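The chain below stands alone and is given as structure tokens, in the form predicted alone.
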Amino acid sequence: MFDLLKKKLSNFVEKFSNKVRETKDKAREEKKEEIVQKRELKPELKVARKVKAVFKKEIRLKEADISNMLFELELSLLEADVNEHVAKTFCDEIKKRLLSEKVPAKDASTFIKERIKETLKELMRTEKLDLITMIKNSEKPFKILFLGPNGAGKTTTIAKLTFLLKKHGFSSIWAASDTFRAASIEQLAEHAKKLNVRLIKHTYGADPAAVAYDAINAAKSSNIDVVMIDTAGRQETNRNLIEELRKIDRVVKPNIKIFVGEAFAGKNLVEQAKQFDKALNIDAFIITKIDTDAKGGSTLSLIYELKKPVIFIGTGQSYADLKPFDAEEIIERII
């Protein structure tokens, strides 16, 4: 009797368990079907979504939409000799701006490219410096102190700038204040002869500040508009050189101090400029040999890091190959 009751109870439990299992399986299948139906929208709904996207005038970009583009941009900046820190700063700023505004759906790529250019131009913006206007409005003689490492092209730049100023009606006199480097005075004298410019020089080893002082007095007595002072450029970290340049600065009290650096110096250009700026407070830059540099990104880093203007760039070997700096031209090379 007990065994029969136990058997009936076991059969009931088994049937109940099977019923519960079937109910769960059915519910699971129904849920699965519901999910599939949601994923696979009806054809007309799919079309409606696409049509809505096509006719939408503006869209919001997501980070995933621009991540590859930003990666490529950062690579382009680094390959163009832009400092790693500066390249990352530029890309972060561009990312922030693109994600914060609506983009025209029809021509998103052009819009993004223009935004990149605008952002780079804004981050490179510095105080404007018009050398020609400065000379016109200053008491004569106007004194320019040229600074920078050896080999960057200071001597040639002095010649080019003299040629340019002559076109604007300004006369110049030169001070051979690099009394350290062998043949520096002869090199300057050769350019002076070609341009018919008076050169004030002493012997090698003489006091550079004294040479500059004599050039200023000569300019005053001869009513010459501009004094250009060449200086030594041995290692920028050389303490003796820095003290020598500081002395010239104190004696001359130049109207402007221009750092001359070569475009393809890369990261070294920024480091060199920082050393000179720390010691003498540079006013502006002239970048040489831009014609030999594929991109010119080091110029971009220089402006961003030191916040000083680039006023001219050297584009070749002739005296006429000096032109006003255009930030957009550098950006176009990179973009």
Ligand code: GDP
The other form holds:
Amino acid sequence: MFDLLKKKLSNFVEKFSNKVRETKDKAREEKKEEIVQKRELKPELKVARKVKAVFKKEIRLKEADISNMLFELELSLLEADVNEHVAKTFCDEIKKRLLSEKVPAKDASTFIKERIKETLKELMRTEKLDLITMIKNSEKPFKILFLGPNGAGKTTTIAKLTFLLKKHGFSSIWAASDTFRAASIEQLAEHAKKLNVRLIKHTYGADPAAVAYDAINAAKSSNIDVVMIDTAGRQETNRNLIEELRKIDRVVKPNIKIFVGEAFAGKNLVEQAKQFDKALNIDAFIITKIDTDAKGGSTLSLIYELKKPVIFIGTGQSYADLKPFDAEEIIERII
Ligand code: GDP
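Take the protein just shown as the form predicted alone and give its structure as the form predicted in complex with the ligand.
Full assembly next; the chain just shown is listed first.
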């Protein structure tokens, strides 16, 4: 009986995986077709020129040599959730660079691959932000304002960051400034209990800025290093929310404002971040759920469009699943 069930389940899983694979392949083909039509490209005709000059040490690439490869790269970027404008800009830049230099004839493909990675890394370069050093060098308490849409992982990220900072010897206190959702206060309280962190909360509907203010005072009187302020995230376009967040910003004067967004929000991630940035001038990002199906390409768009650093990525649901962001790692995943 048990074996029969096991067999049925395994058949089901196999069928399901095949279906997912088929759907992905179909989507890839459709995307390819869409780009081909849009650009009037005929990728099958753009076969790379064979490197004739086997005896030459260096060769100059022609556009036809790399058009197929660039086309595939652009597809990979799009599939990994890099937005269209950014993917095109990256590929144009790579093309420009590859056509402008001499390539070692013997090892052309390795050279090209390395150039692609280098260019992407360069395009993603932002100002470095080392949170631990910032906290070390700042007056106590260090105040972190967390912003972002609901469900992106703000509460979990606050817990993860607290766990990480504890390892570096920093104590934290939390402000439950999302007073719009009763559930969010409860959720924060659950994590606070597990991590043995003090949580400052008022009742549902209270003034979020007042909660944050109280948390700062509590930190001062108890000599706590870091104040983490959770905020509401209902509809990022909602004007009331933006006004509410601006008020917290004015009252608290945070040392850093971190936008928490989820990797598979794709194009939305950049739009959401832009709106928050316009109203509140974000300092850095934490991108969550990189462990899911998302390849993380949206982080490339985010960095390129907003020119601000991603400081951590969320890689799972447990407290230890917060890793420093490494652009190279994301690039490897994509290409
Ligand atoms: P908030 O509404 O922004 O506070 O979001 P929550 O912190 O409640 O997170 C929403 C859901 O996402 C929860 O089920 C979290 O466990 C989950 N979550 C948060 N970060 C990650 C992550 O990095 N990876 C995964 N797989 N899940 C995450």
